[in-house]
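As structure tokens, one chain now follows by itself in the form predicted alone.
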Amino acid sequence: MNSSKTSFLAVRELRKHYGSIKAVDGISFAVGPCEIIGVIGPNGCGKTTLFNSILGQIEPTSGSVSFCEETITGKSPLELSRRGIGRTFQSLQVFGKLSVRDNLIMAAQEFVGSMPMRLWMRPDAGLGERADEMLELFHLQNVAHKEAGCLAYGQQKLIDVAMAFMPAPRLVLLDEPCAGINASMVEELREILQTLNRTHGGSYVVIEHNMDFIMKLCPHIICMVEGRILAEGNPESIRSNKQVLEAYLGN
């Protein structure tokens, strides 16, 4: 994809290398407003490396990463969720022992006001709307009022997501968001991630080995091998493309 299109996120030329290991090695690519990209490729291939490299967890050895025609290389996370960047890892993120709601809250409360001014809100901090708002959205409120460790992983996992999106990021890059969730619950979570980017707009880069997930989800998909772009294009042309199929579908 060229990265010089008008975009919310251009990554350019970026590369993450330990010593003669290199984990990514030249990726350029652009977001643009409202969309959704998937990225593939096999365990290993620099997925993770990429996010961790845009996302300010590690310093990128080269290249350049830009937010909304600003540069945003070697930012930290922080700074970055002040921009309007929010992630998943493949790890759950969540506190067991607060109730689902009150997870959703923490997940915003960073993003309102100063710190003296959050002591003297209300307990909620101004965001159970918000709040009540994903928990609907997401399917969770049934178990709103209970302890979030108490679930199932799955549930956990819709959580987890829903926490990315409490502070209504302008991008979030979600790393296998499907991770260890079963088949009806993988296709819950495509149709609020739709719905998401329908009502409320934003754009998405998603990591995922869930093909089907993939392809139905992502209108553009860029595979990667070895640390570098094998391919891109929409589902159709990933789908049959002769190296795609022999580097990572494996048929």
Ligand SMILES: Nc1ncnc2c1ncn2[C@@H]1O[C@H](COP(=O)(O)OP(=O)(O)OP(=O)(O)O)[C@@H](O)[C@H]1O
Second form
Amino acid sequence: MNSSKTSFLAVRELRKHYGSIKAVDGISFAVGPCEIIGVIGPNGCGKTTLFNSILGQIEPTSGSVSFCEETITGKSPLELSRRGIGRTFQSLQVFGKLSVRDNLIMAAQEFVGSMPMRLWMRPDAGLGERADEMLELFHLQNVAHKEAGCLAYGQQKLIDVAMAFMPAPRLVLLDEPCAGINASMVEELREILQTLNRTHGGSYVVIEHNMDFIMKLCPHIICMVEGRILAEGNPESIRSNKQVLEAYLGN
Ligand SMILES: Nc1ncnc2c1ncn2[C@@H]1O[C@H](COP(=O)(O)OP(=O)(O)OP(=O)(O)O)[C@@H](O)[C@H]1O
Ligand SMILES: [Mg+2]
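Starting from the form predicted alone above, please write out the structure of the form predicted in complex with the ligand.
First the chain shown before, then all remaining chains and molecules of the complex.
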């Protein structure tokens, strides 16, 4: 994939060094509209640091990131979310004491008008319909009014992902959405993401160690090793790449 093509997200020569640790060391890639890209690689190869550098969580050492032809390097996560870029984290970010439905509403409230407007609006900030749509799509209707913290870990992961989609983002970066969930839920999550991509549009970049999930979901996969791109291409080419097998898949 060529990072200079007209793209939705373009990452150019991004670096994040911590002293002698080159966590991200010159990564370039592009994501087109409605495209799904997978990012794989061994533990510690810099996948999360790459996301954090793109999303303003940490300041990159060098390089640039643009979204819809506009430079966004160094913009705060809040500014980026207002431009339609969402994310999930490697660890759960669910409010355990809130109901599942309220978690979803909370996730999008930032985007609903000014503070006085929000005070005059309905208690659900007008987001109830969107929350119900997401509850149905993520098969969470039966637990909509339960406390999120009381649910099984797998269901909380689904809530976490559903929350990222509440503000109708144009680009979502998902960091290990399958971590800790069982095989049937992995399959369910893949189908949900494919349905969302087909029906709502949006581009996704997905970090995952679950190869079955990533190979079925992502037509284009980037394999990172030691902060750099070792190989990229379609699932078949990645699966049969000798260097990828040696550095990662063969383990
Ligand atoms: N704040 C930091 N200070 C120093 N080194 C860091 C910091 N954050 C990350 N690193 C180092 O950067 C490298 C990349 O870490 P990162 O968390 O991005 O890897 P990862 O590919 O997401 O791994 P995993 O698959 O285990 O989640 C690692 O060597 C890590 O120890
Ligand atoms: Mg990580």
